[in-house]
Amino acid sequence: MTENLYINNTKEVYDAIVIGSGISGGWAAKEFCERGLKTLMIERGRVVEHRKDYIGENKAPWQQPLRTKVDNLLVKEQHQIQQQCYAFTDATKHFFGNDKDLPYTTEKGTNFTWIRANQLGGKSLLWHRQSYRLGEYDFNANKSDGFGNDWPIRSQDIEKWYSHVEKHAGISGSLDNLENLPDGEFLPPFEMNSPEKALQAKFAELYPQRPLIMGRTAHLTKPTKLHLSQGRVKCQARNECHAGCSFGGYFSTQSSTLPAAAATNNLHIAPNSVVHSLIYDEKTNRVKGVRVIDNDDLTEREYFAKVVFVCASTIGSTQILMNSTSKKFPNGIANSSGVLGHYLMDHNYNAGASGDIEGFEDEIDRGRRPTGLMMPNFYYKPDASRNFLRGYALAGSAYREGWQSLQHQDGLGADYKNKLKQAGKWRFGLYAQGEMLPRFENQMRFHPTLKDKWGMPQIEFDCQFSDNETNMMIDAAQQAEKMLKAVGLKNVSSQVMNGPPGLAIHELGTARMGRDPKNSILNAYNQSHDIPNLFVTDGASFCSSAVQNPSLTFMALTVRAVDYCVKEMNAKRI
């Protein structure tokens, strides 16, 4: 990629504007490009070049100065809302969002953990790349039980577009042929440890429903010529993604979809651009463009398309949504319907079990395996006799107790492998990812007073979890103990705890998709109702957050949205 890539002022119109960079972002801008089409992608925060800008990447613990940990002060100054995040060391810092910069509020409302990521590549760089298709039984869960509005679109719609993104992307996992989680386009699943083995051998005995399989993840494994031309090679199981990969081990913006962008020399990029709003001509019912501030100097230009496609992710599109008003949208645009900022849903990570596994103490684990595993939602189906509605995934790994205290000790050759052997006691855990169910009470609202330094409202979070929610992690952390202890493991114990929404960076739903625009914002296509040259293409659009990780679907609904955004336009319906 070279500088004429990154442009400040421009009078061209583009063909399309992509608010955001992140997965959804990243995706748009490939998909726009390979079409044809001149593209804009406007990116709040600097630039990050892969590989050059991955300042942290390889530095072992013992290289950084408080061996991983962040400066106690940094933390006190710029990152207490930050450094809650699992992904958030000394070697990534650099990549989340500055809490001084980035106030919200909830002191009308409820806690809610928002974690930033602005810069080139979003929160692609940071996230944890499970990646797992949506089903039938959750495109129709709220239609089944009559919570929620019926998503708009059911699995043979979307199908098509996880195995174009899937191939391109490149995902680990086995084909399982589960009813309750569809099979992808896979690349060979990362192995199981031997304990893992012998726990998966023992759940399908005694739980058959309930089976354990490799967690399902955006890793090369097995390159194929498609990820190597992209410049990609085999992920090295070093599981320091968060650092940045230059191996291109693992999907983000920076190793995947903006090179191929790049390379068809339609793309352009306004880095430091924060959108503060769409530009509305009410006249011909279109958005013609994008309102931004200088994310350094605070001065204001603007930029024209033919369509606009946000992906900002699921608070910071909404965000934008609502900060764009005019006489016919006094509420925000595009929202006749009265339901923009509402729904917000974060799955629930508030539950789990762990226990000691006897025997394997001559086994060590080799390399550094970037996923767990995942045992699927066993209440896929709806059953009167739960006293909540819907379910929950449970995650886990075997591994050695007090391993990691040992990796940063000191000591060499055959005397430290063989400490290393004595490394404790082997443990294995089930933690929940709840279900979340869309109430049009938990909410993003603006604060009528309070502003960020660009000027624009801050945001004041009213979103808790219900009592469906915490039953759910009730029985979540019962069954789990209840397992674990059926399968032989020793010195079981189980917890609930009440962490408040925001830290599983799920956020989902605040400008929904629907068949009716009476009670919706998109349509089947991610297609604004009410403003046909507008979509929104991340997990604002969501109906319902299932239990799965989200950001497959993420991208599967960009690349299905820009294919009939295309075609609508050459149509001349945009």
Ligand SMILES: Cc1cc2nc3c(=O)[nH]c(=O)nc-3n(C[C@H](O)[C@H](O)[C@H](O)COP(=O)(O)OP(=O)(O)OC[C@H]3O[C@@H](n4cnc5c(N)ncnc54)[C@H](O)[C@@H]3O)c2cc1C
Second form
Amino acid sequence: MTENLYINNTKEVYDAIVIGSGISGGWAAKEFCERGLKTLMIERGRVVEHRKDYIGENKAPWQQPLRTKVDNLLVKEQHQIQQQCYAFTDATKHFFGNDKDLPYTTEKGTNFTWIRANQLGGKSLLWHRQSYRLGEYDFNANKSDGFGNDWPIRSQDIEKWYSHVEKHAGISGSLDNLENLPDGEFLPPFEMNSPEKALQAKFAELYPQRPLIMGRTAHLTKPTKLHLSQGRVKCQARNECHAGCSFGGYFSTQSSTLPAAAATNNLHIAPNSVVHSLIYDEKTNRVKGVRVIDNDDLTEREYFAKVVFVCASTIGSTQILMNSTSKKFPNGIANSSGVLGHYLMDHNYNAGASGDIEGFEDEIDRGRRPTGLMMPNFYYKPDASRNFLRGYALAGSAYREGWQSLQHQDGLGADYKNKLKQAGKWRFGLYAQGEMLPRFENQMRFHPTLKDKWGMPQIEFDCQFSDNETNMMIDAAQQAEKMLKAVGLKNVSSQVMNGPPGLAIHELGTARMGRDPKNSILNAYNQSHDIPNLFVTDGASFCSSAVQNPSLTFMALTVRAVDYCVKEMNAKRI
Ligand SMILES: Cc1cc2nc3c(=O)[nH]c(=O)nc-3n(C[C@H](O)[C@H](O)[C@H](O)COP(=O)(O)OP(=O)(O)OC[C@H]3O[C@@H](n4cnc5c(N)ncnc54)[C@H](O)[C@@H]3O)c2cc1C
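Got the form predicted on its own; could you also share the form predicted in complex with the named molecule?
Every component of the complex follows; first up is the chain already shown.
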């Protein structure tokens, strides 16, 4: 491991700067370091050490003062927005951003719920670890129905990079051989419980085109030598992942990419360093480095490198680009096309249906499996008879009402204790994860006057779901209800909700890839069309949202971009 891994001031010109230490930044750093490049990872937040700093780990609800709930006063002061995330509890709150310090505005635009995790590891510590490849239908979607710009890549361009990251991260799942959802390099899947197996068989009989599969998730169900060499062991199925996992049972920067990068001796990390803007040299048309404001004392410093990878998460990355202005790029660096900040997307979770499963009274949930089931998008082929474009996946799991669900609810005394002892009804639901179309008008921009405490202009969101997404959610609720009734569930009900974008925490777009530099920021390798030594490899680069959870694709795009970048550096084109 590098001596003095963490640095503050340095005059060194690194081979590569990676901004951000989350899922994308962790991969960029690992790949650069393993190719022998001296790499500086810059992170705005504090250091979180694997194991040592998982302060909420192993704390049962009854060991937390308010049984998982967070003190109201603290929520009011610091977490009004973050508390809307389902994973925000007393055991995880320290991994979420402080809303007081991180203001943004929707006063002129529309609502957007922006969930932040600003520390070493970023949201890799908090994510739900669902990991799916995009397939041919996804990369082709914009082209085939004409909505959005064509992705400049197809499945064959990224397949080997998916395999590369899956093997290192460890993704569990079943080989399902589906046309609409490519298989990957999987560790064994988690097991379905009995009602789920019965439902899976019923769906296969009644809806052969709508299979119910086990969720694919970044957990070590059967660690390989490679995983053991990272210091990780088998997932213990505790399902307390959001508090951090000392076993390294799930993939995070801390458990997986950071140890690999640090082992090369090529990594340095500058924590508490809020990247304010990129330093651009107009004469050479290259980015030279970054301007940083110290997270704590607000002093300024600069770091330099031959290439810069911006991996600060979709909105964070675009915020940095937009704040990097010069004579040549008055509206944000690399923005000759004018589309920077536009085509913001998220997934839409606004529909679902659920009901009771009869029978199985002699069965219990086994363990605390950290994933549910998935019904992949069955509307992957365009069909003009529907009143919306694209489609949705449905996710769910069968569980027995009882102590596991009650422990998060209010209650007191003997009545509550008796309730906890009873195993309740089996329930099952299907909940939508719908595609959001890329629209120019859905955007993040800067507020003309408001700034945050580091002097960064505050982001103003102007983003909403359109009729397309609403019609899709109505369909999702109807289909889910119809299917659940058909497979024999009782007391089935469905809902369509009206939540704003953001809360799926799958922010995408705003610095999109594309074939045409006139309407996109990045080329097929996540390299800026305008500036050869500048890359953005996180969700900002997406051309369409597809329906799959996107982070596995951030990983694959990132390692592919590093491979390309290093080859271009060696060929002296960068
Ligand atoms: C509760 C939850 C559940 C989720 N479940 C899933 C799931 O099941 N599957 C899935 O695919 N995705 C899921 N996600 C989303 C997933 O976590 C993100 O897509 C992923 O972490 C994004 O990776 P990233 O590297 O782009 O950004 P992050 O992981 O957010 O990392 C970005 C890093 O950049 C740093 N940074 C930002 N701005 C600056 C700056 N100006 N200067 C320096 N550093 C900066 C941040 O502090 C952060 O550490 C979930 C997220 C949450 C919160």
